[in-house]
Amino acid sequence: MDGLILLFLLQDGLTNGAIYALLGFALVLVFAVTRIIFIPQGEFVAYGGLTFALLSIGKIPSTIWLLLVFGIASCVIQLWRTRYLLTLRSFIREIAGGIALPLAVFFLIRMLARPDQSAWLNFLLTLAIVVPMGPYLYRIAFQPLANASVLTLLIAAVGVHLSMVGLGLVFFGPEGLRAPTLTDISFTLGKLPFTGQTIAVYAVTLALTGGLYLFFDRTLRGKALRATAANRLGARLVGISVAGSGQIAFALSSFLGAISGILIMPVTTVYYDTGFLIGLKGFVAAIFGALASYPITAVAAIAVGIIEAFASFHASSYKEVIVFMLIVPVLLWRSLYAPQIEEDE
């Protein structure tokens, strides 16, 4: 291996390992304010790019009915839960947010899906349409059963995983897509070239943990979320809402997956269940971090990435293996040396 080879390998790791690092970001902050192992994660990876590579070719995406069925189900399931305790106004709100948007959204996409529009325009036509079935996710499969133990959450969240990917293949079918790039932009750094997509996964990457750092420190809602994260009893003592935190968790965390699907989608081919390993491998980044640290998950993640491309040049049949059994080593330690915590009843 010559010098060249390893910047191309470490360059590749570094662009995986920025897009582990998101899907491990959301992870977290799922697990943390819901208790939740989100392991349909991923889904939103592949709904996000097979609807960016349709939006991109000026195709009507099938998704737009699944956020309408997603919505009117939440508003649904949501007017029978609060039925006694109904006023005009929740009314409206649970009609405008669960009816009203999903159909703002469906004839927005009718009136500007065309084949040769910009990039950047289908970029936020795709979270239009896949941010919101994070939130109505949350409040259909896991709000009812909010107080049920991290193992119930688990079962459900398998459950809701399966039902996702049929989903995906009832919508987009069994063959793959790709999309064209988000910039033209390119230069070569010595023998190194960088092309636009590259350019865009880091950027978009440290805009979006710059974001999220300014959003928990500096605004009232991010406060909201670390103080359901660190205690939710107490957050519900001093006024938080924890059914609207885990909603907020939701969105971020469908946000951060629709926006990785996008980045991926001009270097590989996504087919409807290809999210479900590379959420998997944001698992393994959020793992290292306990499910708790960010700035681990962060350092975790580009590591997985810097690791299988290495593992692709020097042992491609065996590079899922490899990075999957970086996580053997960390449960044993954290089975060993963890502090054992029973679970609040």
Second form
Amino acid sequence: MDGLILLFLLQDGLTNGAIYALLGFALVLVFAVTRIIFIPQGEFVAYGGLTFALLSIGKIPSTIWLLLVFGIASCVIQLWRTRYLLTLRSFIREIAGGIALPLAVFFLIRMLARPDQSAWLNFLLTLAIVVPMGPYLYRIAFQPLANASVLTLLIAAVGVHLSMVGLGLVFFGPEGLRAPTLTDISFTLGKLPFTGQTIAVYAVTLALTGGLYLFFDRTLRGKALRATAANRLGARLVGISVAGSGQIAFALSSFLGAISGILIMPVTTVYYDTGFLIGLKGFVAAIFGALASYPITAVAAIAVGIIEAFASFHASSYKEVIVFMLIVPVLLWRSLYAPQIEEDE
Amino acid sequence: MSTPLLSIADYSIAYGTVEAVHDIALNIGDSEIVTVIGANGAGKSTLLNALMGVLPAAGQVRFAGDDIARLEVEQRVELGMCLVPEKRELFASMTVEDNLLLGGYRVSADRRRRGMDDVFRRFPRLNERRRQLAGTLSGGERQMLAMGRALMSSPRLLMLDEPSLGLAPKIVAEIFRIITELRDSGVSILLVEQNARAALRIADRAYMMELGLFTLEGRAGDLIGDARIAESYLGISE
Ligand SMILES: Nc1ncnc2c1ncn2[C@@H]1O[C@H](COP(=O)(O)OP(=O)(O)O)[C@@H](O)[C@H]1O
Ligand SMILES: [Mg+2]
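Switch from the form predicted on its own to the form predicted together with the partner chain and give that structure.
To see the whole picture, the full complex is given below, headed by that same chain.
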């Protein structure tokens, strides 16, 4: 193996690793705040990527229908759940969030979907479709189980994963899609080319990591999320709504998933069920961090990306196996030395 | 008499099918310290948790005249109720300052800033430790932080579950002094204690709880005589 190949593989690994890191962050965040091991994380990747791909050839993605259905369902459930406490203000808020918002997105997409639309606008439109699905999904599937055990929540997560993959097949069909890069800027460093896609991945990952850090370190909302993770009863006692924190966690999860999906579209053909495998690699990284540490997750994600790149170069048919084998020693080590993660309080 | 700040009637609380508190009634007025004393396992913590909305309860409960039976915890906080639970439930992995900030989660940024100054004035110790993680504090400091965090929400009714538990006598005296100060500044206090004598000394009125029932109620001064008998048979020693 010569030096250039080595550099190529490292670059490839770093690019993929950055994506896995974003997904790993989302998994850590969702678990810390809601105790849900969020198997469907990858579905947001597929939904985001495919929605973006359809928008970039000027088609109207049928995910906008799904958004409407999710929005209405979550609104109805929430109104029913709070029927005794309903005030005019909370009623208007529910209608605005669950019905007006998806309707607005719906019509915006119909107005703006054009083959020559700018990639950046399509990026934003994709986020407008996929991001609200996160909180809707939380309300529909998980909020009623807020006090359930980690195992029950995991089972619910598997159920949501299966139904989202099924819906993905219905809405996107069985064909895979690709999409253009967000930026055409590219340059060569020595002999190593940096494409628009690689640059976009690095820039977006760094920006998001910094943004998340500031959110959790500086804002009251971000601190409230950390507080929910640190002590759920304590959080409730200071007036933080655990359900509200859950919704924000899910919004960040769908946000990070959709962005990851858009970022991988230029180099990966994405099918309706591609998300799972990608999400699973983020999961491997998150497990290294015991579903609790963002820095360890980031480092592990980069390592997963690089190992995967080398594995696909040397033994491409075993690439997935090699990556997922990584989890075995970690689980062994964790089960032997780590303290038991506390079940409920 | 004006409407009491908090009033409950026919109030029962069950864990599953086992009822822990049976059909009790209680009133708390403005600027009043009311204490509920009783032996370990009497149901005092159960009562406070239910009043805060952490546990489900049956019966009537009114706060400032409004029926709050169906309200969530966060809505009760918004109305001005606040609980310092027996286990404190601090955010151990966060700084003292962040714990306090979050205590004011439901109030305006301006109120939060003023609340923080007020807490640091009452508990200068917390100011010295503001950048320290809550999990590294001593028992007394943790209790001060729990009370400070509760005060950040500008409560009208502060419920304290065994604030003296596990603390050195000097710190207990300090905490009790601050409780009376709070009452004098217009906060109503519902104080739950096993340390009956200390609680009765600062309280205006008292209820004695045994096996989920109020067996005695009256002015705290009148109960001190009674309490001595009670203490001997509750087996509480100071
Ligand atoms: N989580 C729980 N599940 C079932 N029973 C409980 C629970 N917590 C407390 N109890 C029971 O309720 C009764 C009152 O407990 P508690 O309110 O903690 O008493 P106190 O605070 O007065 O010491 C006790 O008999 C206790 O065993
Ligand atoms: Mg107790």
